[in-house]
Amino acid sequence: MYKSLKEECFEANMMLPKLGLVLFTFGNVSTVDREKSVFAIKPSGVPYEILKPEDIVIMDFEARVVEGKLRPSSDTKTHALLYKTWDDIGGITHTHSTYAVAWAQAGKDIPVLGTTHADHTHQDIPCAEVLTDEMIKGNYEFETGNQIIDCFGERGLSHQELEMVLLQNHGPFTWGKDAAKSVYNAAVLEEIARMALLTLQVNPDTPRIKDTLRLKHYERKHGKNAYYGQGC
């Protein structure tokens, strides 16, 4: 019944080691079927080299197992809440990629310093504050999702325009129209994080990109009169 959904989720997960975004079992991707109100996610702690499509676990939006013999990712409740709250996203990726985690552990937003960043988003990549003790001791993974949602709400950010976030002391989450796009966003985020860190090492006083250049690069790729690429 969920064969194609499992295969899509499996293929997206297998991109993480190929892109150098995970080490051992440090990450997961999920993909959703809105018509059936379920999502597929990587099983917890299963190494990528032995992962098979049939191992993928099917969950509902209350983070209950619908189909699967293995325990789902420990981050499942975070995925479930994001799917339930943002009903237009189709895939979510979570990794512990090195450079994105470095910014998350430092508790810093990634500033827009150049056109590579601006090509993908004209905004800083936000770092949501670390969870309170009560949240950590309580329903931790669910509250992680709440922290992401609250961060976007408090900052007036759109999850449709900005498809990535950092969690302080934790790491990155990205999303998109499908699982493949969420993985793409995870790779982009890691490269933006790497470039920003190296830039500030070369010159700690590097200024932010000027607004005209920042918006030009974003609009030519994402604006109503975008002219990047070959169109539809």
Contents of the next structure:
Protein chains: 4
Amino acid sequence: MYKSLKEECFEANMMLPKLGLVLFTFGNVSTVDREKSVFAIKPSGVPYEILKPEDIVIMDFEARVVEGKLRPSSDTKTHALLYKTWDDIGGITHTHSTYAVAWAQAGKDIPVLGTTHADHTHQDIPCAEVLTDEMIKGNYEFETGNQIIDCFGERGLSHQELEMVLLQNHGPFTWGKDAAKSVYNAAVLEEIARMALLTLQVNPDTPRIKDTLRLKHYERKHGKNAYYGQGC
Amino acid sequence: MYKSLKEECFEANMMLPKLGLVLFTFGNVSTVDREKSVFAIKPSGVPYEILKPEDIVIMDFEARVVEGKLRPSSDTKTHALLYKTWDDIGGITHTHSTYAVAWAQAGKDIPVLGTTHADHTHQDIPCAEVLTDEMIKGNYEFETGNQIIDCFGERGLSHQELEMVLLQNHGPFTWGKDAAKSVYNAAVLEEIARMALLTLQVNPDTPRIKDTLRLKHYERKHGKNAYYGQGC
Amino acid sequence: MYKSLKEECFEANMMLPKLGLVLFTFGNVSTVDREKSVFAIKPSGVPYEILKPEDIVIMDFEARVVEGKLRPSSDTKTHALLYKTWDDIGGITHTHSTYAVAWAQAGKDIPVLGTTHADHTHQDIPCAEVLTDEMIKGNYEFETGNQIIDCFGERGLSHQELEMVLLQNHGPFTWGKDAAKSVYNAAVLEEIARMALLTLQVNPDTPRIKDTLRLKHYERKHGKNAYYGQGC
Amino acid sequence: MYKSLKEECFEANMMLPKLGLVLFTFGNVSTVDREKSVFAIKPSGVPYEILKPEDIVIMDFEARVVEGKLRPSSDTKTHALLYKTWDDIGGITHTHSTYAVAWAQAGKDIPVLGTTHADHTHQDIPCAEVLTDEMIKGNYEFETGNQIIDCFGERGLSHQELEMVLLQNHGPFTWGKDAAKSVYNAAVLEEIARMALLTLQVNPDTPRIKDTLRLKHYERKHGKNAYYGQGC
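Mind giving me the form predicted together with a further copy of the same chain, seeing as the form predicted alone was just shown?
First the chain shown before, then all remaining chains and molecules of the complex.
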């Protein structure tokens, strides 16, 4: 019943090691079926070398198993809440990629320093504050989703214009119209994080890119006047 | 009609992922046919995994499509102006390679610190200033070409002795006698940028290489007394 | 007689180059047979390209050769003492992986800065102090084992909760329930070491991860309430 | 006549790209035949992808071509002088490997900070001073050899105990009993250079490794009491 959803999820997960975004099992990708109100996610702790499409677990938005013999990713509740709250996203990726984690551990937003960043979002990449003790001791993975959503709410950010976030002391979450786009965003975020650190090593006083150029590049690729790509 | 030009352009573009200079579609290479006054360039946003020689787009120097079904690279007008202005260059490469971008985002010229750099140019690699708001809001990609050309003009630099430039907040452009040489220069620039940052991390007070050694290495490889390579 | 033990040891050793943890022969893995009170270890200085299962050397816990034509790893006495003292470990890995060595040479513990670290241990990774001159001039490799064990004893650390250590001026040793787990820990340590350095480069004042989150992540993966993985 | 010498030289040169020590043609390896008083060296500027054993050039110690249709490496005179002066070395490697170049450009000796370094030499890796203007304008590549030899003479260093050097503003030269060992040393030097920079980034005040440990590790691998490896 969920064969194509599982295959899409499997293919997206297999991109993580190919793109150098995961060591061992430190990452997971999910993909949603909005009509059936379910999502497919990687099983917990299964090495990519032996992962098969039929291992993928099908969940509902309350993070209950719908189909699958294996335990789902330990981060499943975070995915579930993001799908439930942001009803236009189609895929979510979580990794512990090296440079994104470095910024998350440092507790710093990644400032928008150039066009590589602005091509993908015109905002700094926010680092959502570490969870409170109550959140950690409570429904931790669910509260992780809440922390991300609250960060966007409090800062007035759009999850459509900014498909990535860092969670302090933890690492990146990215999303997109489908699973493949969320993986793409995970790779872009890692590269942006690396470029930003290197830029500040060349010049610690580097200012942000100026507004006109920041918006120009974002609008080249997004919105009604976009002219990057093949328009499909 | 443009079959061999497209193939040359295709082969040069495919070198970018092989040399580790691009993530996804963050780069493009073009190659010119001076007799026909056209150049071939990568289509916009097409992944390297599925790019084919017949996808390459043929343009004239006013950046009008001569042949091709796909939309050309969004940076096409920059290429067109450089070909039109510098009538002895045969290929152009643009990437967002990591270390070159770090220097570009930092807004710093790359100082000539050693022989690896001096083997390729005896000058610092200039970082052309970010475009004015008027240029950005106007004919942006055309003005990007102007900014590069003006940088060389104002600083009295020769595009023959210095086949590479950084554009502030953006990244590198390189060129050469043909497309393959412009790709070669893109890889050299990335390595020079990396070495320069690491050098300053070992010793922040590193001075430039002295003039005699700088010119010696440049002249070993360039000009009438060159003795590097097989002389062909 | 020791065929499967040798093969297990061989397979684990071959993971080191695959995971990018060794240059040339700078590393070794051993695996123990508790029933027979012997362990299998890589022969000294044999390149991974030509290593064969039958080259593996079988040793007892007094570091005497039980079977094998080749000289065992020069670090064999360190392995022997660790197996003898910590009677529940099943495999040991020693490497000179780059970032772990950087911390060891710097003589610094790796602070627990995020969940990637806390997923594997809730403690800082200790850097055991350099051996005294007497230890170095005496039974050096045996004393290396003593220094590691003393470090854990003096600091009140558990070798079950912390399966990795740095030895000052030298590099990392890791262990686990079997050889494969000790190699896994070596790769995790290298990544944690890299992330920690990069984190401090982003923000030199980064504090440790807070206690609730540190313990939450450790307990997600370890102990009776663990819920990461497939529970097998 | 020189077939096996050419093949040995070819094989050693082909290790450079495999070990990640060269970009394009930025390196060369030579190997000597002491009985015939000739050495084999890579031709200048020939890409590794198309290099063939028969392209290797045979030279005498005055840097005159003995056999070969191609122009030899532009660094040939440096190799010739080192072979002539140090009559017990069998192979020489020159690269522009990234981290070794960073230290060379910074004009700094690489301090001996740990056992990875001390396993290979008990000395700091010297950075020979940049050549004088007279040397550069004169017989440059020959004087490069002189500068290396003078550096060892003035500092009282042994080219047998220290098979590697940095040349200021340029890069590393390494040697050994044969060409393969000189390539091995080039890879070791690059890794030592990388580890040293990272160590100083973790702790800028890192002192050198203490004398007992430094000598212990050197003597484990070298001299009459060595016990590392298979003793052959």
